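Just the one chain here, the form predicted on its own, laid out as structure tokens.
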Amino acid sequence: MYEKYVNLSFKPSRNQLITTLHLEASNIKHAAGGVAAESSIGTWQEVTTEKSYMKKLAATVFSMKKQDKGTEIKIAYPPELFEEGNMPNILSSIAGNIFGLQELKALRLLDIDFPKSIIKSFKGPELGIKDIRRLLKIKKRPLVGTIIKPKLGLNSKDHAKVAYEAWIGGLDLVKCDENLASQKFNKFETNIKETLKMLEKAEKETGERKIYAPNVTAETKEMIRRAKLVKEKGGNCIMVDIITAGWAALQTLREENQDLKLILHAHRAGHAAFTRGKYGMSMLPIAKIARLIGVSQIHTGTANIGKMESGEEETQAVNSFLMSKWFSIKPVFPIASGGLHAGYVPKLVSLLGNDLIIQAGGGVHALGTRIGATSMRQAVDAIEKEIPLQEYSKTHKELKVALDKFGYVR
């Protein structure tokens, strides 16, 4: 039954959606066909309700390549299977029930190639890399930022003071951590009021534009209310936990952003629940989906530098896609964050390039926020001037403090 969905002589057309998956099973052909069938028009038995005109809607496994462990398969889907502009619908098919098939020992979605017809049905980012650089008046260098630490517990005024110290120290961006919402100790409204007041103060004192990314993640209507409040109070950015909020909520938020024109900073909290195991998807499909819907910045990993797992080649591939030309969809800033400090900056830039946001939390605040922030900015300045960090640190005391504490990674 399932095998009829496998045709290795089939040549997909340019208008088809194509998925690439890693599959492990005892019977590869049967399992691959099962994935194609169950994600399109088939099921485990022939049914009397099937009509001849449906055959053109069947998904087809057209490639199976044996690997050291498992098999890489490619499946082509007619675009008519999907409702345009409806990401939950698309993913319910190509990344839905298929993971539960009993005969599978492993199944990971490695990539999605969206056809032009589907891409055109999404808006992509309202603000992309060029727009953010224009806002900040930063032409080439990487952006540097921090996460408020401790991640939870500070009241609104102390939260705002930490942000101010970071901006005064030279950072471009300050964000909330992913699990700060509107708890009693730091309500969203007071957080915005106090922190944007400090942002305005820091901009006046430094002569530089700054970004604050408060976490608006909540029930969809509340998330939109918070986004509107940020705009009303003079903010320029919001953060959303895209995995836990959900793709439908992100689409709704993007629709609202047509008028708000805020930077959408995408945190990927929860991604590792399905990007690190035998079942799920890799970071590349997540990045493609997020860019298609319309985020401006997204956490992609640190190429195995720092505290979070993310392979060098995988991170480079994801970042390269985010910055590539993709029809009318604007390029998106990749974000490296997780266990970083000034000593990592040259290595990160050598691996991931200048179109990058480098964020350090503990690597900033462990030194004293202003000192840590300044050390990060000095590390970026050293790269711009093509001066080795250790040499630059001889005349820049904050950088020296950071290197003395954390070390230097070549």
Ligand code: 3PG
The other form holds:
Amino acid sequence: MYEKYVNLSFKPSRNQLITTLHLEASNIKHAAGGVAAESSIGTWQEVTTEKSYMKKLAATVFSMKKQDKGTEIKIAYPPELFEEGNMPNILSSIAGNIFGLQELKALRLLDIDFPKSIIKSFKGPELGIKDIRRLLKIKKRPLVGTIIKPKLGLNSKDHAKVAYEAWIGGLDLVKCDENLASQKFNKFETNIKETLKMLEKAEKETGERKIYAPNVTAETKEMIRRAKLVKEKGGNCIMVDIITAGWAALQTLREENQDLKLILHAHRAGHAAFTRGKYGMSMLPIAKIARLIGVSQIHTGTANIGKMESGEEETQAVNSFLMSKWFSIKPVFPIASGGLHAGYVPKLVSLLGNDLIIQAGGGVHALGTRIGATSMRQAVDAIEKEIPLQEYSKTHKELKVALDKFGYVR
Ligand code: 3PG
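Starting from the form predicted on its own, produce the coordinates for the form predicted in complex with the named molecule.
Whole complex next, starting from this chain.
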């Protein structure tokens, strides 16, 4: 029954949605057909309710390539199978029930090629790389930022003071951590009141534009209320935990952002529940979905550097996609974050390029926020001036403090 969904001489047309998956099973053809059937119009039995007019909606496995371990398969879906502009609906088909099929030993969604008709049904980012560079008046260098640490527990005034020190030290962006929302010790309202006051002060004192990304993640209506409040209070950016908030919530937030015109900073906390296991999806499809819906910047990985697991080639592929031309969908800033410090900056830039936001939490605040912030900024300045980091640190004491503590990674 499932095998009829496999046709290796089938040539998909350009208007079909294509998925690439890694599959392990004892009967590959049956399992691959099962994935295509269960993600389109089929089930485990021929059913009496099937009509001839709906056959054209069936998905087709058109490629099966054996690999060292398992098989890479490709499935073509007719676009009529999906409701345009409805990401949860699309994912309930192509990344839904299929992961639970008993006969599979592994199933990972590696990539999704969306056809033009579906791409055009989403807005993409309101603000992309060019808009953010224009706002900050930074033409070429990577942006540098920090995450307020300790991640939880600081009261609003102390939180704001840390942000101020970071901006004065030379950082472009300060963000809340992924698990800060509006807890009793730092309510959202007082957080943004105090921190945006410090942002204004830091901008006046440095003559530079700065970004503050407060975490608005909450139930959708509350999240929208918080985003509107940020706009009302003069903020320029919001952060959202896209995986835990969910794609539908992100779509609603993006709709609202049509008017708010805030930078949408996407944190991927929770992604590894999908991306690290035998079942789930890689970071590339997550990045594609997030860009299509409309984030402006997204955490993608640190290319084998730092504290979080993320392969070099995978991070490069994801980042290249985010910056590539994609119909009318604006390019998006990749963010490298997690266990970073000034000594990693040259290696990160050589691997991932200039269109990058480099963030360090522990790598900044362990040195004293202002010193740590300055060391990060000096590291990108050294790259811009094409001066080796160790050489630059001879005349830039904060960078020296960082290199002495953390070392320098070539
Ligand atoms: C993040 O949001 O990416 C992490 O909180 C990074 O923190 P770290 O720089 O201290 O690892």
